[in-house]
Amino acid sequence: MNLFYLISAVCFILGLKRLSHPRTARSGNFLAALGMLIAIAATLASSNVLDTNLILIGVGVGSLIGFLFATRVQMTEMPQMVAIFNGLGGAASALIASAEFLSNPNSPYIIVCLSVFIGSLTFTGSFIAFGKLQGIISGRAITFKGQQLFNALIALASLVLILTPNLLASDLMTAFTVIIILALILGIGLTIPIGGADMPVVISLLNSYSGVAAAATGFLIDNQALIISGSLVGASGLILTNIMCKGMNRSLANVIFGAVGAESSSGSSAEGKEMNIKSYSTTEAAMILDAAEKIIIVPGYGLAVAQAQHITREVADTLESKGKKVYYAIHPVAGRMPGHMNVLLAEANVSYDLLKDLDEINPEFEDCDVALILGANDVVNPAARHDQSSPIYGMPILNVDKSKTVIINKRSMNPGFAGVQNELFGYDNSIMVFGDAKDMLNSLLKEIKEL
């Protein structure tokens, strides 16, 4: 059995490595799935206490749900699905640890509680994140007076119950039950004050939590494959969280306690002063693009909501057929999850060579004729460079304002996830083309072809 676990671990590591680049991500996902299949098969073959019929029923139900998700969930809804997967992963770890504790009173209490605590916290936290992403819960930071103290007291009480349960409870079962309740509450308490601007960080952090919970459960039931896979998920999630924090120039503590997106009386420099907004038609925008030689497209969540990735590629292909250079600028936290824009554009068969990350594309804006912004907001806001009162101050942004002309497509003048207006909209070299991204691009494509 250990040999099969070793093979599965190698598949996990190779799969994770290949997931680091869009070109190899699909094969990496297949390798990781194969590794998990081998691990599950080896575990089932080595166990004599599992009911085969129940296992087959579980496999059937799970396969059906997975099939429905895979065929019906839109690419724009991937962040929500990832949030759900994180939550269900945490819940699975908590349930396994609970079953072990209830069936074996001699189970190591601390490890049981750690698995249950982290898993339960991940479960509720992930579903709050899902609600925010889906629009069921306000995407803004939800705060109340004494919130941080409340969360701290819950965390402290949980720690005491895990390490010294007899101090606050009459028996282990009571302490165990209270830990579950506190963890569920803490998952909600830690996630509701996090605004939409920080959702990419939250998703990767919750992913890390689910891995840690799985690893703890692996130690509890002495399953090497679960320990390895959980550790890999926990470590990779933490690394990705760190990358996301750097992409926003924020510490993890600032993300958790900073409440970006909360209602605030103070705002960026664009707040409180009138901006000279210049609204153009798609005909005028098409003429500007027709005269340009170098164009950089900046996709954002507005593009994702409109499901405009395919028409974006058509516009880019048409411009390239006219002899123009077209690139895509991808900010690390554009959209609502890490890699969101890469996934959307890959679905539209946009060449990987055209996708440029922040460090690679920023120098290109200085000799760029047109930067075409499609639903992006905070990641192109120049206030991040100079306005210390802005919640996004210090965040690395795409330097679109250095282009000769900036064409900005938005449905309205509503602010982005950070809750602040974008001063770029009033710049002399910026023009606005209002409307749904897909409708606007369809009209723009028609106008370009007629020129």
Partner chain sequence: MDVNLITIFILAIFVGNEIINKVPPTLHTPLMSGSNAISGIAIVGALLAIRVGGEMGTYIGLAALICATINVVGGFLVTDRMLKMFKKK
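Positions refer to the first chain, counted from 1. As the structure is a computational prediction, the values presented were derived from the model and not from experiment. Take the two forms, find the largest set of C-alpha atoms that superpose within 1.5 Å, and that set is the rigid core. First, how it differs from the form predicted in complex with the partner chain.
- For D290, a C-alpha deviation of 2 angstroms or more is recorded between these two forms after rigid-core alignment.
- Taking the rigid core as fixed, one finds a CA shift for A376 of 2 Å or more between these two forms.
- Comparing the forms between these two forms on their rigid core, the Cα displacement of D367 reaches 2 Å or more.
Next up, the form predicted in complex with the partner chain, please; the one we just looked at was the form predicted alone.
Next comes a single chain, given without company.
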């Protein structure tokens, strides 16, 4: 029995390993799916007390819902879907631990509680994250006085109930029920004060939790497959959380407890300064691009919102056909979750070898003729490098200002997520082309073709 679980664990590990390159990634995902099939088949074959009819119903309903989710979801909605899946993963772990506790009251209480606690917290936390990303709940940080004290008290009460249940509750069953309720509330309490811009961190963290919950359940039902896979996912989520935090130059504690974005920003140093903004037409922008040899496109989330990835790729293709080198610079927090922008560009048929991450592309700006900024703002603000009073000071940015010319497309002069005005717009080598990204790129494409 355990031999089969070992085989599936090896499949998972090799599958994740193949994700290290886009060429092998698809086969890696297939291998991991095969590992899952082996684990399921081995489990079904191992026991003869299972209720097959109920299992068929469960697998049928789950497969249908999973299939509909996977085939219908838009690529821009990926963060929401991953949030839902995280939540379901947490719920599954919590439910299994509850089922185990109800049918066998002698099961180890502390492990039952840990599994149920992490699972329930992941469940409500993920659905709040989903609500914020989907716009059902305000994307702003929702805060109230004493919020952190409230969360701390719930966490403390849960801890006491897990470690010494007799101190607060009459019996284990009561303690167990109260822990579930507290964990569900804590999941909400920890997620509502986090602003929309910080959601990439939250999703990564909840991803990690869902793994930890599965591992805890593995300890409970004495199952290596759950422990190995759970810890793989736990580690993965934590690494991505770390990358996202670094990308925003924030500590994890600051994201979780900082409540950034609760009120409109308290103003910044650049706001008072007069900036000399040069507004150009698409005709002029086309001429600058036509004279360039090396062009780096910097897409921001605004581009995806405008559904302008496809027209961007057409512009890039046209420039390439004129013998120019075109790359895409992707900041770690360009999308709404780790790697989101890459998926959106891949969907628009951009070749993956043209997508460059921060470390890879930054030296390239030195000899770059034109940096074309589409819907990105804070991630290209040079103030992050030198202005200590700026809220984004220290954040790693794309050094677009080192290019000979910077063309910035924006709808208007509104500041970005961090509420900071971008000093880049006033630089001598910067020019602005105002307008909706899609419209601007369409007319830019026409102009370039006519040249």
